[in-house]
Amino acid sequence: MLVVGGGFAGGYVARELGSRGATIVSKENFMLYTPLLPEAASGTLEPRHCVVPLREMCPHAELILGAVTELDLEAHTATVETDEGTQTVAWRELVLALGAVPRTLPVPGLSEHALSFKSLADAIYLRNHVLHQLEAADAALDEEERARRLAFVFVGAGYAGVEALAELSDLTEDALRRYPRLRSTPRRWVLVDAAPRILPEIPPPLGDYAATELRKRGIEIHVDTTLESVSAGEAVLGNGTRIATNTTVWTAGVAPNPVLREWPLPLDEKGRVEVDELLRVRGHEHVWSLGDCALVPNTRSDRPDPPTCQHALRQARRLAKNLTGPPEPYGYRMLGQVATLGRHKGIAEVLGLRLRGFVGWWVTRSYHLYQLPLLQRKVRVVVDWTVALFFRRDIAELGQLGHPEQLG
């Protein structure tokens, strides 16, 4: 069995297959547990602890580091480009779990000046960028430049945008103890979304609580608002608001991996692979797909699954069973939704119960810890969380990480 993609969906399919084995093709040798990404960016969590090595997560699987460049669905072969060259891999059953990329819109200046928040590299870069803005603001000679450096705009008020903004604003407030000259300079955090409210995926009472909690911290929220344009020093909103800032973060949704359009697969208008209720790609008996790159019908819902880790995990469990036994339709009723808001606050809806504040934060963390694979990773995360209760976040900027100087 060939699994293309080692993210949440692909990694769990290979893990659930167990000793039956699989071959994973992935550009990275780890699976990123994306719900922990905001904490990795803010310094609450060591970045390495929100990833799981695929060789440990799937001990019976073979891992090929590379990318599939060609698929021959008739010959049942895949061409894989690796650092060592090109190789051809034969398969009996093919699983496509290529995930998603940030969804972009034709906003002037977006690709040149906005930052993404989708990968571990994005999280580390954003952390370094925020800390660099503090250093630059401290060195600035006038208040206008300081204010520009200390203004941060997040476009997209779903889980990623809200949690990243909350965690990074906490990092900034922690860091200010070392910047006495900046304490009198206002920090401006702005959250923008085209929807009528933030966190539209969750029940309105919890979303309203989240908005109220963020506003108490001085965070500006612009709903029913789009991003008009962005430049190196300014973000312009659709409602006419102009924000002097060097930091615009784009978290406005995801789109299926564009490489899927290069292969002979049935895709919907958004580029998602069309699968039936068994998770089999329509028209291809031995090709399957799941996760963020697929349009997955749910027999227990009147709409396709959203691109979340919770649904990808349930799809992976069903698909692994379908690959090894009599196929059955996929159906999953969502158990709840959770989100953190920083400062030991959170929101959660679990089995119909709506929780907020400290209890919501504790339930959110407990859920993510439960879903995180490997005992050693769980222990590392618990240790990080425990240390963070007693010490402030580290403020070292590691912008040179991974970029060593050449000898001579």
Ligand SMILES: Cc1cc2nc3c(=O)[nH]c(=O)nc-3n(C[C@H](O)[C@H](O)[C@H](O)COP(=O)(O)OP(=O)(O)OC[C@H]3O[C@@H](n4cnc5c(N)ncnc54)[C@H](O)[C@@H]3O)c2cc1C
Contents of the next structure:
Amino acid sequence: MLVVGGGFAGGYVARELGSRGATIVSKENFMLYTPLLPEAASGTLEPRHCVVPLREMCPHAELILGAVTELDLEAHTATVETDEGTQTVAWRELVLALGAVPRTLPVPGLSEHALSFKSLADAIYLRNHVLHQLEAADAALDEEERARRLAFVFVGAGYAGVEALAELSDLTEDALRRYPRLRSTPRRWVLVDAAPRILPEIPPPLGDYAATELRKRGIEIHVDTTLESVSAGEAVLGNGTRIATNTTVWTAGVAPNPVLREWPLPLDEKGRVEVDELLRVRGHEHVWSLGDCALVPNTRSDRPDPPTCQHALRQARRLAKNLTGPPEPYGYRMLGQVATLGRHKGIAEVLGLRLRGFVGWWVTRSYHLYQLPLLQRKVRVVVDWTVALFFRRDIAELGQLGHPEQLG
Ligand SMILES: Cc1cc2nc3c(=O)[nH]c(=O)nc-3n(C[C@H](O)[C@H](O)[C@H](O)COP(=O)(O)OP(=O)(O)OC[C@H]3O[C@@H](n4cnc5c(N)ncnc54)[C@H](O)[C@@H]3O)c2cc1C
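Coords for the form predicted together with the named molecule, given the form predicted on its own:
Let's see the whole complex now, leading with the same chain.
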């Protein structure tokens, strides 16, 4: 069994296969638990604690660290590029779980000047970038430059954008206590989305609560608005608003992994692999696909699954069973949705019950703790959260990590 991709979908398939074993090919040796990424960016959580090492999560699986670059669906082989060279791996059953990449649009300056928020590296980079803006603002000689450094624009008001903005604005508020010279400088946090509401995935009353809560903190929300252009020092919105800023974060959705287009697979117009209700790739008896890279029909819904970890996890459980026993159609009815808004506030919809404020926050955290694999990971996260209750966030900027100085 060859599983390509060690993210939510691939990692869980291999874990569910248990002692039946699997070979995972993945670019990282860990599974990233993305719902905790905003907290890792803001310093409530140690970044390492929102990933789960695949060798521990799937103790019976073999891991090849690398990227699949070619697939031969006739010969049942995959070409894998590793740091040590190229190798060919044979498979009897193939699982494609290659995930997604940030969905970009032809906005002038986007690829050069906007930051993404998808991977652990993105989260760590963004945290250091934000802290660096505070240092640069403190050193700046004029008020205009200070204000520019303290303006932050997030484009895309889904979970990732809203949670990341809420958490990072909390981080800067905490940090600014140590920057007396910046006390009078106005801070600007801006959330932009082309849709008419923020968090369109959740019931309107909870989305409205989130918008009101963010506005109370002074966060500007521009809905029905697009990003027109970005440059090194400015973001321009479709409604004419010009924001002097050095920080534009692009969190406007995902697109299936583009490598899939290079392989002879049936894809829909968005580039997702088309699978049947058993999660088998159409026209390929021994190839399966799931997660963000697949168009997965759901027998308990009239729409294909959205790209979320809760769906990837349920698909993975079904697929592991289909790979080892009589296959059955996949069906999952969402039990709820959760999101944090920083400052001990959150929103949750669980079994039709709508929760907000502290209770919403508590339920969100409890849900993630329950879902996170491995007891030792859960304990590390609880310890981080407990420490965060008593101490303010760490404001050390560690941008030089990973860039050691040369000897001599
Ligand atoms: C910031 C953020 C917050 C989110 N919050 C939530 C949330 O709160 N709730 C929720 O339900 N969902 C959330 N999501 C969505 C969720 O993360 C995805 O739906 C989920 O990760 C999909 O799992 P996946 O395995 O399909 O893809 P991924 O988890 O992205 O995994 C893809 C894997 O494929 C590997 N890979 C890619 N190319 C190759 C290659 N050529 N060869 C080998 N391996 C390869 C990658 O290294 C990666 O390990 C969030 C996403 C983000 C970015």
